[in-house]
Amino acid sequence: MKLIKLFATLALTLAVCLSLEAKPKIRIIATGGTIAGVSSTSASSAYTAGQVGIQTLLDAVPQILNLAEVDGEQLVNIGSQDMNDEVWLKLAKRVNQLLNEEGYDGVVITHGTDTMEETAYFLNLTVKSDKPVVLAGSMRPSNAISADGPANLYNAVAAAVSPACKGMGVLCCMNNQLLDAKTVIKTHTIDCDTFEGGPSGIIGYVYNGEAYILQTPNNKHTVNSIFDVSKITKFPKVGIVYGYANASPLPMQAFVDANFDGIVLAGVGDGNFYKDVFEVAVKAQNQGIQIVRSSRCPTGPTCLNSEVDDEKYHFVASLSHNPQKARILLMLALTKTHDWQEIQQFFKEY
């Protein structure tokens, strides 16, 4: 009974030592990008983005390993400007699987910075975990001199490891900051120093391995998001038309005119509508093609029912959403329906 006893508490005893170095497991997911990009010499003015693999990405980092657990995969490799509906859908999908059914603690996904902003959001309403999802991308190819993609890679995995992180939503990790999906912003167009959080600031910051929160998202997402996409194979068209001085109304007219389900003006000031323009907009909204205003200033609220009267008009006021992130909300919401006040209420929560 005591030899029993004895090796009873010796397996014991491995378990816990074992469970105690056991790493998180994380698997980064390559989309492309610049991090992914070649410049045919050191300087990064001229390169062509999604050139290298994700192995090539994993190699040029080997500190990761001492974080977690890494693997990774290639979704596809493409220069962001040409990310889309279909490989949204296919992330979106792959993400969830790898969370909630393959054991993964955190999935970290290197991408291109120019639609950075829009991939984490469409994201952040639809992964279906609390654990920690982060993007991570690079203003300088991967053979440029002083290329920041490595540091971002390894600071999104000691994100994605962090218990700090889970339940924040998704982020961004570039420049050492952390940024949330709702808010971040790409505001420079070759720094490195391009990401911003808005109005709200960052959300939190890497420093030597270690994820540091500052503060919480206040908005529903991910797990508290209603909207699911893992039956949804196409989704409704929503496109965006820009506000000037003496806009043209043909933009507007040609969404109308191609059957699209959704138009978000990107207006001047407080998401004002150019008069030619406003008067398409209410033919389309009352042929049922729901009309969302936005701003094309980059901080600052689109305001319910304040120069525009959009419980007249059934509009939906963005609120704090600039154009293409109200596009990705409109998108989804017109999944759920085409009650302009119950999607004015999503824009509210989300």
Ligand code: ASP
Contents of the next structure:
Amino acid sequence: MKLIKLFATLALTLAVCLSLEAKPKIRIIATGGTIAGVSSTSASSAYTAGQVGIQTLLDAVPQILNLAEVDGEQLVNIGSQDMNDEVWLKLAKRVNQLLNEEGYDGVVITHGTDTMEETAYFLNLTVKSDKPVVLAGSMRPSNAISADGPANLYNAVAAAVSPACKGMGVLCCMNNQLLDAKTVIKTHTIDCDTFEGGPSGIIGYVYNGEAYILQTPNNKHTVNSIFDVSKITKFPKVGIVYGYANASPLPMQAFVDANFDGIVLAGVGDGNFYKDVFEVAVKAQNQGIQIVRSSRCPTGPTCLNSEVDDEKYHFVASLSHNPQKARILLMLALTKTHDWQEIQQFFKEY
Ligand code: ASP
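Same protein, different condition: the form predicted alone was shown, now please give the form predicted in complex with this ligand.
Now the full complex is given, and it begins with the chain already shown.
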């Protein structure tokens, strides 16, 4: 009888160990944002982002332990309006370490929604692994009525453990949808249904703890990206100038005077300049400051050699990159080359 009991206990222990081992290992890196935000009253729209820590976020969704062996770390605790190069470098290096040296099967990053698309695209170009990396945030603070953070976090972990999300590049998981780092844009200032994938739409969705992929991104990313930040401590300086009727050339001139390495134009229409701004842009390009033409239009490409003769001026057309994504690609491109044609090629491939 004792022997049977012993065998039963051993079998049970083994089964528990095996079931624990079978679960993927996921690290959650918390960076702040509204998902970690707190409002003074749950019915108020006034709140401060980046207030509660990673453990509070995990405690709100104990169900994720059914999906994966999850642990967390707090990288920073900021509103993503304060995201910067220093944090991006830390983040990219940490994700690479977790996936390539510490045996994690995927990484989920909690992040504010304001600049989530920028961080996602930066990581898409600098993470050296095909394992899932998924960003999640929320539009309502953690103590709001009907907070959206817990479901977004649960879904992000579901995506991170899914073999379907391997090799897809960095994804954002918001409002049950999976969005690709290159095309994702925040489109609404306050609604939960704010993220869209532009004309190409969403990449997939998460339903009942399962990720479903609808399409595969066709741009180069992660393991196929040549951009490597492992030895980088500082990035080239790249700014964005906004286009509008009767535009002042002063912001463009200010970037030139401050020795910026590149300037992205959020131009009107197909990346067009106001004439006074164009003059400064030509001078800047001749001085070795790379100009990239993009557009303030929410959809459509900025085409090469359309109303502006890019070949003549050595400007780069951002093609399908919006100004904020173009800024990131130009910043990384300038770590490799100052040849405008090579940079244009990067805009075609990434
Ligand atoms: N300002 C906040 C942030 O980006 C907004 C949010 O997370 O939704 O951190």
